[in-house]
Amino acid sequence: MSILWDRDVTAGDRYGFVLGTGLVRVDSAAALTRALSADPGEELVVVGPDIDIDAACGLTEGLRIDHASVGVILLRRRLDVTVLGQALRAGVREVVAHDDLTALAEAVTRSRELSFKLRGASGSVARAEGKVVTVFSAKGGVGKTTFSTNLGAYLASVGHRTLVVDLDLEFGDVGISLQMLPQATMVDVVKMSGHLDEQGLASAVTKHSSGLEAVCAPAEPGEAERIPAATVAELIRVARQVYDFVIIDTPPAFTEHVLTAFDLSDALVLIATLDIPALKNLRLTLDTLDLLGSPREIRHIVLNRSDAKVGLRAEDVTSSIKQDIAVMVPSSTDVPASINRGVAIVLDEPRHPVSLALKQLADDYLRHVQTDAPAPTAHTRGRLLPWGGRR
C-alpha cells in the first residue's frame, strides 16, 4: 500500500497506476497521521504538487523521528533548487515533476528499496538474498535456453527455490521449452511497476512440475517495447528475496534489459561452442563485461559440445580468451530429442554424460556463489550478434 497526501479527488486514478491498487488517498496532514497508525507496515508518502511545501516538509521531519523507514516523496509542478533544498533538507527522499511518471515509477522503486534496508538494519531479520545468475551467449545456436532451464529444473529439484526469468522478450522460449502454458508473462509484471511484490511476483510467475517457476516472455514480439529496464531491475530486485536461484535467460544483444541483469548478477554463465565465430564473439563479449566493469571472478565459461571433431579443441578456446573453461559439456542427440518432448534432459536422464555436466556447472560454481561481489558502474551500449538457439 502506498499514502497519497493530494486534495485532488482524481489524484487517485492519476498516479494508481504507478503507486498500486491499494493506494490511500488523504486530505490532510492529521489524515495522513492517523492512516500511517492504522498500518504500521506502511513505507511510501507521496505528497501531491499542491500541497503547501512548508506543510509537507514539516511532515516529513515529523516522520524521520516516529517513523524513520517511511519514505515521502515530494510531487511538484515547477521544479527549482530553492524547493529542492528545502525537501532534501527536512529528509524528502526524492523531488520528482508531477507529470512524470516515469521518473516517479523509478523514485518509488528506489525508496521501498531503502525502506526495506532500514527495517533490516532496524532489527527485523531479513531473509538472506538470493542468487541471480545469468546465461549469456555470443552466437545463435549454442543452448542458451536449455543450459537456463536444466539448471533452473535441477536446481529447483535439489530443494532450493528457483525462477527462471525469460529476458529474451521477443523470442523467448522458455515457456516452450518446458512445454510450460503460462498464463501471464512479463507484461503483467509491467502493470506492477513501482509496486511489485512478493504476492505479485507470484501472480505472474508458471509453474512447472519440476518445481521451477518461470516468469516467461510476452506471447507477442511487439510486446517487448512496453517492459523498461527498470521493470526488470524491480523484477529481479524482488526475486531474489524470495527465491534462492533466480536464473536470467537472455536475449542475442546487450539491451538494457540485459545490461541491468548484468548489473544485478552474482554470476554469469558464458556459452561458447568449437567455432570460429564462436569464439571470436565469446572474447568480444568479455571485452565488453571489462568496459562494464563486470567482475571476472564471477565469469564461468562453458563449453558445449566440447567433443565436436570441427578442427578447433578446447586448447584453442582458452589461448583464444586467456580464461579457463568451467565446464565442458559432450554433444549428444538426446538433447534436442529432450526438447522436443518438453521435458529438461536433467531430470529425465540424470545419469546421461550432458546432465552430469550441467549439474556439475551447478554444484561447483553456482550453489556456493557469494553475493556480495561488486556491482558494475558503468553502462556501455552495443550490439551483440545473435544467440539463443538451442543444441
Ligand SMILES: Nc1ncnc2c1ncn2[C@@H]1O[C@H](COP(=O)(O)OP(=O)(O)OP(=O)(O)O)[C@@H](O)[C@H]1O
Contents of the next structure:
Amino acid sequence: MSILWDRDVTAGDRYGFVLGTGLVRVDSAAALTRALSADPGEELVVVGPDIDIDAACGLTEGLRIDHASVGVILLRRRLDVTVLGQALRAGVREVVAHDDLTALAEAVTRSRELSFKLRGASGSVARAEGKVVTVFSAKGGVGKTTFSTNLGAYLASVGHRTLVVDLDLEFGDVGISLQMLPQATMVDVVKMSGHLDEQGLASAVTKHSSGLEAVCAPAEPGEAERIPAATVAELIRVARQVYDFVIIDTPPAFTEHVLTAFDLSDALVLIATLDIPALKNLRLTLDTLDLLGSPREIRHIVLNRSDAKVGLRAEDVTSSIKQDIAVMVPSSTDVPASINRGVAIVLDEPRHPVSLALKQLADDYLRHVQTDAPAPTAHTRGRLLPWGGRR
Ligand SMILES: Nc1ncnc2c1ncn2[C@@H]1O[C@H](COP(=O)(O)OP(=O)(O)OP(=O)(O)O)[C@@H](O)[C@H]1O
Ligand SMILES: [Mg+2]
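For comparison with the form predicted on its own, please write out the form predicted in complex with the named molecule.
In what comes next, the whole complex appears, and the chain from above leads the way.
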C-alpha cells in the first residue's frame, strides 16, 4: 500500500503500475499526513519530482518519529550529490530518477521489505481493521446485489457496523434494492479524493433502517467515468478503519475499480449458478485471480439457485472449479418479491431457506474471522452434500 505525493493529477497513472492498485495520490503535506493517520498500516510514501526538496525532507524527518516503519522514496529529475546528501540525512530511504521505473520498482521492493522487518521488530502494527468482503461474478444477474445487501443487512442487524459500497458504478442498484434515498453518492467521495477521512465518508453514506450504511452508485451512468480507481482504494482504506465490515457489490466485469477492490479484500464471495456460461465465467475468474496472485483461501464460492433442475448439478461445478462450494442458496420467487418491497429477505423472513443459507455464509465467515481459522465449507461442516466428499 502506498501514497504518492505529487501535484500532477496524471502521476498516479504514470507510477500506478509500479506502486500497485492500492495507490493513493495526495497533493499536499497536510493531505499526506491525514492519509497516513487514516491508515496506520501504510508503509510507503513516494514523493514526486516537483515537490520541493526542503518540504519533502521536513516531512520525512517528522515521519521518523511518528511513523518509523514508513519508507520515503524521493523522485528527482536530476540526481546530484547535494540532493542525495540532504535526502539521506533527513531519512529518505532512496532517491530515484523520476523516469526510471525499473529503479523505482526495485527501491519499492527494498523499502517494503525493510518496513516489514521494522514492523515485526517493534510489533507496532496495532490495527483493528474491518474486513473487506467483495461479492463478484463475471456474469450479470446471478445475485451479487442480493447477496451484498442481505449480507450487509444481516451483519448490521447482529451488531456489526457495516458499510456496503456499490461499485456497480453505471447501473448500481444497492440503493433501490433497499429503498434507500441517497443524499450523496460515490461522486461526492471523488470530491474528497486525497483527503477523505471518517467525517468525509460519513457525509457520503446513506443509512438503512437495519443499521446498514451504504455508499451508493452515482444516479447517472455517465458519472461512472469520473470516479478514479484510486478514489475507490482510498474509500476502502478509510472505511475499514471505521466499519467492522465493508461489503463491496460489483458489476459483472473486471473493471479497474473491481481489481482495486480485489486487491484490498479479505474475502471474495464468488457467485455461481447452474448454467454453462456462469460456470465458464467462474473458471475464468478463478484463473484471473490466480494470475493476480490473489490467495485461494480467501475465496468463498456460493451456488445461487442451487436447486434449479437444468441438467447441470452442483457436483459438476465443484469438479470443474476444483473447489468446494461454501454455501448453496435455493431459488425462490420470494427473493425478487422482497426486492420489490425494498426489504432484505434475511431480515424480513429470517426462517426462509434463502435467509438461512445467507446467514450460514455470514456466520461461517464471522466464526472464521473470530478464530482466524479456515472457514468451513459445506463439506467440512459435515453436512451431507449431494456430490459426496470431494475437497
Ligand atoms: N436465490 C434466488 N432465487 C430467486 N431469485 C433470485 C435469487 N437470487 C437472486 N434472484 C433474483 O435475480 C435477479 C438478479 O439478482 P441481482 O440483482 O442480485 O443480481 P446481480 O448479479 O447483482 O445482477 P447485475 O449483474 O445486473 O448487477 C433479481 O431479480 C433477484 O431478485
Ligand atoms: Mg447487481
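Each form is matched to the other, and the largest set of C-alpha atoms that superpose within 1.5 Å is called the rigid core. Residue numbers count along the first chain shown, from 1. Just so we're clear, the structure is a prediction, and the values are computed from it rather than from any experiment.
Here Glu94 counts as shifted, since its C-alpha moves by at least 2 Å between these two forms after the core is aligned. Annotation for Gly159: C-alpha shift under 2 angstroms between these two forms, rigid core superposed.
The Cα position of Arg110 differs by 2 Å or more between these two forms after fitting on the rigid core.
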